[in-house]
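Shown here is one chain on its own, the form predicted alone, set out as structure tokens.
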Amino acid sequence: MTGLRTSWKRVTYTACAPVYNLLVWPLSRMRRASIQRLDLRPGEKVLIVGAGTGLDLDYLPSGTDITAIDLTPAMLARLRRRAERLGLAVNARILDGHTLDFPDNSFDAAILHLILAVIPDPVRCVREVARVLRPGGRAVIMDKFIPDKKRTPAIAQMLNPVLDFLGTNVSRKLGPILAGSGLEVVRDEPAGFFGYFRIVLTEKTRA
């Protein structure tokens, strides 16, 4: 079933590439302050986890070794050609979030925008964003979430099969998917939309 979701995720995000920018500009602001809790240094390798049309790439510091994964081949074009405009240098492959190839403890730090509410399995990605991320990493997550101790509201529970369908689910709750992953809460803030959008920071646990 992930499986098939999966493809039909690659389907829609495929249709909406020549919009997506104008889609989520206005959360432009979330975004740069999200990439700023990272603190990221010179020479850190930073993961994108479905880095879209590579959105992230104009507020990352220099000298940071970037590797950027999206399912969608359409995004990851548009994506190559901003990495081109701005003069870096990034690794972008096409890559399901499910199924991270690369080996254990390879990266520093991991961006997750706009991802955890989108995939089919996100307790899945966390668990292999984990796993790359060496012992004391930092993943940052921006995205849409219930909160935990929360009941969800009756709308998205209506709403909510229509949306996933169309692209993205609005009744997913954080601890949940980061329970057992290995990543623990750092900082967990408010970013927007009364609370709804979060800016999560996150580090691995070391051994």
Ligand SMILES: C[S@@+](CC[C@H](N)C(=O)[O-])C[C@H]1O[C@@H](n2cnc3c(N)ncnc32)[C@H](O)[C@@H]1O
Contents of the next structure:
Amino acid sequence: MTGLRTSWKRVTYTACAPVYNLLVWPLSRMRRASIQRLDLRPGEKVLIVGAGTGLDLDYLPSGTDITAIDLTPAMLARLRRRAERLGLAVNARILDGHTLDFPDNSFDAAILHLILAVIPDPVRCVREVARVLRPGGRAVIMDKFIPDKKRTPAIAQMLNPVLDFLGTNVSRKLGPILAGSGLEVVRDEPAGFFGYFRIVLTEKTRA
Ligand SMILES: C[S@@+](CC[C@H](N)C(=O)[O-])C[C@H]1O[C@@H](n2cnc3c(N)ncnc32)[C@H](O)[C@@H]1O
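Show the form predicted together with the named molecule, please, the one above being the form predicted alone.
Below, the chain from earlier opens the complete complex, with every other chain and molecule after it.
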């Protein structure tokens, strides 16, 4: 079932690839603030999961070693063109965020922007991110979540099946997704739309 839902995501994001940048343009400031939370240093290896058209590339400090993965070739083709325009060397790969094929402990940092509300199994995705991060490595999440202690509003419950089908889930809670993943929340801040969007900095627990 997850496989079928994953394949469907590729269809929807192929369809929206040409207009994607316009749709998420209002989130630019949030995106920049989120990447700043990682405090990336030159030479650090950073993984962008569900990297899309590469809008995060604009905000990465020079000298970082960038790997970007995404399920949808049409999105990643745009990312490659963006990297070229920016003069950045990016290891861009078509890959499913449920099954990262990188060795354990291979990245210093990870960016998860607008992916945990999209990917069919976000629990599996964050566990994979924790696995490939080195102990003490950071992952920053920027996305929309219902606060853990709040009931999902009726409107979100009603619209969710349709919106999830079209591209993004609107009723996920971050606490249960991160529970037991090996990623611990270091900082959690509202980022817009009345706190519905959040920037959450996490760190992989040291063994
Ligand atoms: C809402 S877009 C976010 C793109 C980018 N992170 C951004 O901030 O603009 C969601 C992206 O996740 C990708 N995606 C969906 N399911 C995925 C999966 N299972 N593995 C990797 N990428 C996936 C889609 O192709 C799409 O590019």
